[in-house]
Every structure is written in structure tokens, then in C-alpha cells.
Amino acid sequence: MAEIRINCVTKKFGEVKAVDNFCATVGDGEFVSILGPSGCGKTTMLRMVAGFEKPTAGEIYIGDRLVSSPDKGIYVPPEKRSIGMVFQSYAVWPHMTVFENVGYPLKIKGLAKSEIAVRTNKALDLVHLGGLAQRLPSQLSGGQQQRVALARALVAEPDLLLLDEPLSNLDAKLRESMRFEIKELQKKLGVTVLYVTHDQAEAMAMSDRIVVMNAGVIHQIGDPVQVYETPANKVIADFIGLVNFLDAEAGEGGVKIPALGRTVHAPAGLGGKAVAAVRPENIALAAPGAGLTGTVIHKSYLGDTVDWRIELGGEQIRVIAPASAFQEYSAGDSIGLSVDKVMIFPA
């Protein structure tokens, strides 16, 4: 398998700075997301690893080969760097065998026709579609054309596996089977993988860490836990799951939240304004009067949560708790609140 290595990557479009100085390494065997909004870089940071752009600045390595380096004048292309790439569009040939398309990499490289059968079979066997071999694409639901272009990418044994949103074409449900399919997969062949998404449960549930960009800038590399639990911004914190943002202020005392009515401990360097997040799971529902006292705006009906809007202190917050209490309170009503956990950010 293959180490990646990118330092300190710039891609410009013009004047126009896509990505901004991106540094980062993917370990042998690590399965690691660059996670962000649409229009961030990720996919053109991507792109780059891949070879199908040029950095403006920086080098990329994979293992130890140098495979892009404007300033060296090194540029190796797609073919030439052993990694396998499967896009959001799933590229799948639609005159072609689903066996045609998944050993179309190798017919290239010239092997034999014995050699082809056994690789293509077994790449195949390995994402469940053995029994499928002789079916065109129009035939396959969409979870198999997307299988079709994981095991095109596999079939030629690379050092390393690309993915480009690969599932945002997918329902809800196909998506969420297949981010663990592809994970287990992952896990079986050790190979070392680079996942774009702007899907953060995809992220959250797949990464061995996360690189999190926003308007070409990496904000925060983590795993994780890391990176949902600890974010290194008001901007992670708010893409990275759901947050309630509320008024602080932030003196000699420590940081005064006027909804909460607490006072809390500064991070070192804050001053003047300053934010607080809370998650929603990380408030609990309560008798009236015990703790802060809210009042129910409305409720939403999840099956297993019921997700709260909450008027508290002058503020609107989201609160999602168990479904038991969803038959006690109403609109209108007086409602206990308990707060866990705040993060401090400046305004």
C-alpha cells in the first residue's frame, strides 16, 4: 500500500485560490476524509492526488515517489501513480458488461485473457456482485454500478483508492449499507483510501481521522471524536453536527452566557464578545422548575428522539431527547432544561 504525503499544496484557477496551502498525510493503510461544503477544494485537492490537476504550488507524494512538484518540473500522470478512482457519477460503461467494464483497467495493461478472468472474478467476488457478471449497467440497481466502479478501482491491485462522493447519488438507506461496505472493505485489503464528502455522518462514521476544510483552508485534522467533540472553530463546530449558538460575553470573571445564567471558564486569549455552542443531545429534559425553565415552541416526532424547539432566556434552541417525554409537553407549556456541555468560541 502507499503513504500520501501533501505539503503545503496551493491550486490557483486564475487568481482565484481553490485550495491554500494544504498540509496533510494519510498513513499506509489509513482511511482518512477531507470533508467540507460544496465549492471548499475538496474535490479538487483530490484531483491533484489523482493527477488530474497540476498543484500551483506544493508537492504531493505517494509512497516515497515525488509525483507532482511544480517546482521541480515533476508531473507523473493518472496512469502512472497505482491508485484506483472511483468518481460521484460512477463512470460505469453503459455498452459494456458489468465483467467488461470491472476488467477494462487491465485489458489495458495488456494482460492475458486468463489472467483478466481470474482478477476481474475475484474483484467481483469481493464487492457481491459474482452472480452479475454478465449484466449491463442499465440492468443494476444503483448500489450495483456503484459496486461496478469500486471494483474497476480494486481490480488493478493500486497502493492507493480515491473516492469522490461516491454514495451522494444513493438513497438515505443504500447510502448508509454501503458506507460500511466499502469500510470493511477497506479493512480487508488494507488499503489506504482519501474520501471526499460533504456528508459529515459519512465522515464521522467511516474516517480513521477527518481533514476538515472550508473556503480552501484545512480548519482542522482529527479524528473523529476529535473534531465533534473538541472543534477547533465556531465554523466546525457549526458544520460538524447540529449546535445551538447563544450570546456570551466574555470579562475577568469568565464568560457570562445570559440564556444559560451561568458563567462559564475562558479559553486562554478570549476577550470582548464571544459564542457559545451547546449540541442538542447535550440538554436534558426536565420537570418544570427544575434547572432552567424554557418553553415549548414546537416538537418534531423522529421515532426513537423527538427534536425540540425550545425558548430559553430570549433565545431559540434545539434540543433532541428520547421520545418518552413527547406526549408531556405542547406548545406554550413550561419546560425543566439541564444543560451538559458548552463550548466557548469567539463571536
Ligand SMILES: Nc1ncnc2c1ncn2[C@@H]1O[C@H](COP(=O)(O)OP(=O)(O)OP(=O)(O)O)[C@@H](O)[C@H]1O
Contents of the next structure:
Amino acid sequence: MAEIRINCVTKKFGEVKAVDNFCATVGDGEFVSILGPSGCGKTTMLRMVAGFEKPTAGEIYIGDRLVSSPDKGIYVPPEKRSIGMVFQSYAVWPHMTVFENVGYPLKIKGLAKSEIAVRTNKALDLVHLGGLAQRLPSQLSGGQQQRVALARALVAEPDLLLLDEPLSNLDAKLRESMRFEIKELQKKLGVTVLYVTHDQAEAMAMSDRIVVMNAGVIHQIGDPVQVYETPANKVIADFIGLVNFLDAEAGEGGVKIPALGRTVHAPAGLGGKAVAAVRPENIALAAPGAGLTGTVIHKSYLGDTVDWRIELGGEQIRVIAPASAFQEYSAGDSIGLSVDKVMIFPA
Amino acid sequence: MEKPSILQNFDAKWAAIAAAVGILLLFVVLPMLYLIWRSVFIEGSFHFETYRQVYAQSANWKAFINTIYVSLAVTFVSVAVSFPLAWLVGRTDLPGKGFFRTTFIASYMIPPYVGAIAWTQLTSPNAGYLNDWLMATFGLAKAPFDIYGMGGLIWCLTLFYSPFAFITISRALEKMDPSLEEASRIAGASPLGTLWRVTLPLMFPSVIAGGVLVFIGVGSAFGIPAIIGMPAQIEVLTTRIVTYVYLGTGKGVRDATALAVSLMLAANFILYASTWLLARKDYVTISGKSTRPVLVELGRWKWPLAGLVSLYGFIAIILPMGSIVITSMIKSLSRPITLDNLTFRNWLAALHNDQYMTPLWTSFVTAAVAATAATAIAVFVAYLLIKTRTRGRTIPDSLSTLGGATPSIVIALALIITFSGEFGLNLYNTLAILIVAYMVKYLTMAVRTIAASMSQVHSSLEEAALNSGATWLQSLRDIMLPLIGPSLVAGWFLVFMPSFYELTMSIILYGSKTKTIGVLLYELQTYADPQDASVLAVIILFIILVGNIILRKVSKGAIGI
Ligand SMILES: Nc1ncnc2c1ncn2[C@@H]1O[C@H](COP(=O)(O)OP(=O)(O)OP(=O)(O)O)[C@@H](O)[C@H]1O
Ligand SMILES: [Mg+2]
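Go ahead and give the structure of the form predicted in complex with the named molecule, now that the form predicted alone is out.
Expanding to the full complex; the earlier chain stays at the top.
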């Protein structure tokens, strides 16, 4: 059982609150990502779970064990938490072979040589490094070092695995395939994962749930669909995926969006200035005439799609459409638009 | 037509670089080769007769063995002390560690001979302050310490050369990716287990590198062995060399040459052997965003260890420096240290004494000229190394490194035999030969600093200037030099300060009109005028301190000696 319960944890560095009142639970066998822009406190939170930082306030439970609680004076050091962890820099020891690196946690446990060998080789096979056991890390590529780090984190069969931006040093292609591999491994082993990233695609692709943070504070917790389709606020809408923001005004009878020439139902408690948010893929192009009409400002050919900039009611919006559609339109032309799914936030 | 201007750029650049290389060839390569040549080519024939004769004398052989023995002993003790210190200061929650770190690094700037003078004041068997105090306090009949002996020599050398090891090891510790240690903690290893299995093996190369620095530094040291070893009849190679040179005869110089070549070969052998060894253990690791290291909590050991480290700092720095300051103000050495035995009269007299002020000024001027010339040359050497892709671009840099790695005494001797008219250039007894010597020895400090800074300047900045029509010299003046400005100042000070208090080369190269402050201090110490020696020592320490503060300001704390 490795559920993580983080009860209202705050971490201050001097006067700076790196993490502010963080409350979240990661269920047994669940894959949860902490997602947020650089400097928002993701690493700090993860390191508190690992035991490298001590919270200023709050409690952290791993399973049923209270591992950090400044109030009760409880602090369990990292080596006593039975956690697997993958570091952004891999942290593969350059003076040990791949085998020694991966077998290290078992050796520390004092297992017999033969058992270490069996389990280490099993872990190496798991990450497809079977043939490279006797190499030194300097003879490995970045992706291979990453796998060594992963094998080392898993070899002792921990219930909980922590990963801090493990893929950010890899190139784009490898990053995508490793996403898939890590997810597969997690499913296969049933291990609980807390994963830190600032890459929203990564978080969406792998996570059961995502904790979205900004400036030390949790803004939303939800599954990928919730976070993408019903972001809790403007900041999250902007951070996750592309979005067009349009001026809006909340008043009697709904929210008026001048650029779209329409009024939508207002969320409770909204008044005065507001913003409407529309994802580019929720805007369809059409021949001018029916519905809204805008003017093409610019179009960029991206291969499979075209990225359009269109002026609409005095505002500029972005539309992503299949490359094959509306090829004959160019800058200055009028073009029709139909807008689906509008999100409304306070300004 | 554009062509001529491109050609001009080309010419100015290569002319400047060629001049830098030329100076290095003339003042580094030629003298060293000539030194070796002179030791094996005697009166027209090639033989090793000089070496045979020199080492047939037991005193020389003994000096060689002493050099190795003392260097090894000091190296081992230094590493054994510096590693735990560096770890405590860099990786634990030791109270006051920032202060300790600065202090231990700063102790590197105390001229070793000043340290030797201080320790003779503290622990000479007949009048050492420490001996007197212990005898009075505990009613001892005999002085407990005698600095004049092998133990005293190793003690003093360790205190003043171990900072080499401390600096190397603690820098490497700071550069090491802390997640390497964290990975071990999370894998289940305790802090001490991590230290043993991960930190120590990873630090091995820098421990060796630091050890080699200490070994070569001690083997080439003259000040401490001369002040502490010679009175106890313990000779090392450097002191033998100086003795031979002071004989003033042709044979004396020849014998000195043979000893100097032995010292040079030993030093280079160690250096290359260690480089070779370390090259095979190249622990380059991909490091991510630097995380701050997790500090090991010392728990109940915290305060006892802080006490121990303070004690070391007290013994290594406060005690000797305090002794110098007090001695500089003492009226009568035969009376105890009390307020009415203190005076500023020594100071006033010394400050008005031309025999003291002239060498002070000489050192100031020679060091300033050497630093300026070295900085100028270093700009071109560093440029060639960092900003060009020509073949052989590393050669000038290697030559400057060679100069820095060669024992001072060897450089001095090589310069004296080469530039006493042999090659149409007679610098004997001039300020110029001192300046050249300082430049050769310390140029590498400036090159390192400036090269590090230049490598931060992206080539496109310079290319943009050339594109805008600037010549190479203009772009150097308008783009490169302003951008690396702080490193020029830092480089200048890194040459100026050691040149200012230099002793080992100066003692061979000075003339009656070009006596330097280091030489003067050494004379005062040997002719037993401890008060005046201390006054001058305090002045030197003060100037070094001011220089170091400027250096830290300019480099924003990144560089300091
Ligand atoms: N040891 C520390 N001392 C002082 N401030 C710190 C320390 N560690 C982190 N911080 C500060 O806390 C804040 C959060 O840092 P953290 O490393 O958790 O961010 P992050 O979300 O992981 O960012 P990134 O995506 O860049 O890794 C930052 O403002 C950082 O400067
Ligand atoms: Mg981070």
C-alpha cells in the first residue's frame, strides 16, 4: 500500500513560500503528475515527499506512516522511506558500471550476491538494457542513462516512484517513446507514481490525475480531460494547450462577447469585466457569409495543419485547421468562422 | 573592394598572437632548454658527470631524499585534513561554515615565509610565546615545542600548503551534482555510507589533483625550509640550490643547475603521471538544473565538530597572524606580552627607514609591471585558445601552464644563466629579470581567469562587430575587452599579489639596487630582527588583504586567493 497523503504542506525558504498549503492525495497504484511553470515549487514538493526537504508546516504520509510533520517533530530521512526516485540529471554514478548502479539499492540492503544478480538483471531487462550491464555510464547515450536511472529506482520494488522531469534532457522523439514506456512499466508493476513536469503534453499523456500548480499554490486537481476542457481559471487555460482570449462583459442576462456577437450563460457570481476563452480547434473555418466573418491576417503552413491568424471584431484570434482546407484564402481575404465551446473566466 | 580590410584584420590578429608566442618562447622555452643543456654539456662534450659529482655528495643526496620525504608527508597530512574539512564545510550543517570556508581559502594568500616567521616566534625553544606560556602555566621545566626540526618543518608546511588541497577538493565538491549523493540516499544508504561509497570515489580525481598541487608546492618551497629547516641542518633541494648559487662560482652554478634539473624533472614527472592517471577517470556527468545539496545533519556532533574546526582555524591562522602583529609592536622580546610592553615605535621607525621602504616600492613596481604585461599577453593566449580553431592554438596556453608548474627556483636559475649576456640579452641584476620571472611563473593565473571569462562570450557578439565593419583590433577593444573586463582586473591581481611577496625567485635574482620586500624580510629574519620583520610582514599582509578584497568585489566573489 503506497498511498501518499499530503496534508496542507507549506515550505518556506526564508521569506519565500516555495510551496503554499499543498493538499493532495495520490491513490495506491495511481499516476499523478504535478504540472506547472518553472519555479512554481514542483521540485520542492517532490523533494519533501522524498525527504530531501523538510516542510515548514503540514504533514506527509506514505501509506500509513507519517514521514514528515514539523508539528510532531517527525522526520524520516530519505534512506528510510523505501522510495524509488529518478532525477532530472539521471544521477547515474560515473564510477560504477551499469550493473553496479542498478544493483546498489540491493547491495545497501545487504542481500546475497546471487540474489542481487538475479534481481538486477531482471530490472535491466525490464528497461531493455540487458546487454549493457558491464558498461560504464560514460559509454551510454542519454536515453540509456535514463533507463539505468529508471532500473535503479525500480530494482528494490518500491511501492512508490518519484520522478522529477525525467525526460527533459532527452530529444523530442525519444521523449515520446519513453513516456509510453514509463506508463507501461507503471501499469505492469502497479507502482504509485508522483511525476513532476512542466510539459503539459507529457502530463496529459501519462497521468491518471494532474495537479496544476502556479507560484506555489494548487490551482486545480483533475484528470487530463477535466483539466483541459474545464480549466479552473484563466491561468490554467492559458498554461494547458493553446487558447484565444476575447474581451467579454458579464451583466444581466449573461456574458456578452462582442467579438463573437453573442451572449452566453454566465457562471455564478460573475459580474463586470470577464474573458471568454476559445481553443483554436473549437473554431471552424467556413466560406464567408454564414455566421461570423473575419479577415485573414496571416497563415503559417505547418505541414499537416495551417495556423491562421484572423481578425475578428477588432480582436485577433488563432485557428488551427487542416492544411487541405481553404487553401485559396490568403492575407486580406474575408473568411467565415463558427465557434464552438466558449469558456468564461473572471478578467 | 572589401579584400584589403579583411587582410588587415587577419594581420593584426596574427601579429599580436605571434608576439605573445614569441615572448613565451623567449622567456619560457629557451631558458628551460638551456638549463637542461648546460647541465649535460660541459666544455663542449655531453656527459652526466655533473650529476654524478653532485649526487656523490651525501649532503645533496640527503637533500633530495628530504625533499621527497617532506613533500610526501605534507601531502598525506594535507589531504587527510582537507577532505574532511571540505566535506564538513560543503555538505553538512556545520555552524559558521561559510566563514570557515572563506578563512581556509584565504589562508592560501598568506606568504609561507611569513607563516614560518610566525611559528619561529611561537615555538622557538628559547623564546617562543607558546613555549613560554605553557612553561609558565603548567610549570614545565623544558620548552614543550621546538620548531627547528623535521616535525616543525612538516607542521608549518602543512599549515601553509594544505589550502591548495582544500581549495581543489572543496571546489570539486561544489561542482559535483548533488543528486548523485541524493540518489544514494534514496537507494537506502545513510549519510556516512553515501560519503564512503559515492562522494569519496567521485572525489578521488580531485583529491589526487589537490595532493599533487601540495606535493609540487612543498617540493618547490624555499621560504619555510630556509627559515625552519636550515637552522636545524635539514636541507632540501631548493635550499641547496640557493646555497650553491650564493657560492658565486662557475662550479657552484653548475651544481645548482644539476639539482634544479632534478627538481624540475621530478615535478614534471609527478604532474604528467597524475594527469595521465586522471585522464582515465574522466567523470563528466550530465547535470540537470543544479539543485542545492541536501545538508547532512550532524546532530549532536554539530557543536563538537564546530569547535574542532574553529580550533584548527585558530591554530592555522589566528595564532600565527596574531603573533606577527604583536611582535611588530613589542618593545622588548625578553619581557612578557603586556600592554606596557607594546608600542608603535617600531612601526614609526620602520616606516621612515629608506632601507625598508625602497624594497617595498621595488616589489610594488615590479609586481605591477609583471601583472600588466602578463594580463596583456594572457588576453592573446586566451583568445587563441578559446576563440580560434587553428592548429597549435593550445601551445601558448601549455607554455604558460609549463611556466606555472615549474618550480620557482628552477625558473630563476634558468633565467639567470640564460640572460646574463649569453644570448645577447643581459638582464643580470636588473628589475627586468625579476619582472620576467614573475611573469613566467604567474602568467598561467591570468590566462586561466581570462580564458574562463572569454569562453562565456558567444562568438556571434564578435562576429556582429566584424560584420558592422570593425577591424579585429576594434572589435577586441569595443566588444571583447569590455565584456571580459572584470576578469582582466582579476587576472591582474592574481599575478600582482604573488609577485609582490615573492621570495624564492627574488632571492636568486635580486641585485643590490633591486632588493624586494620578500628578500628584505628573509634577511631581517635571519639577522634576527623580529620586530622589524613583523612590521613588514604586517604591511605585506595588509596589502594582500586589500588586493583580495578588490578581487572579490570585481569578480563578485567568484575569484579570490
Ligand atoms: N534550497 C532553496 N533555497 C531557497 N530557495 C529555493 C530553494 N529551492 C527552491 N527554492 C525556490 O523555490 C521556488 C520553487 O522552486 P522549485 O525548484 O520547486 O521549482 P520548480 O517548479 O521545480 O521549477 P523548475 O520547473 O524550474 O524545476 C523557486 O522560486 C526557487 O528559487
Ligand atoms: Mg524542478
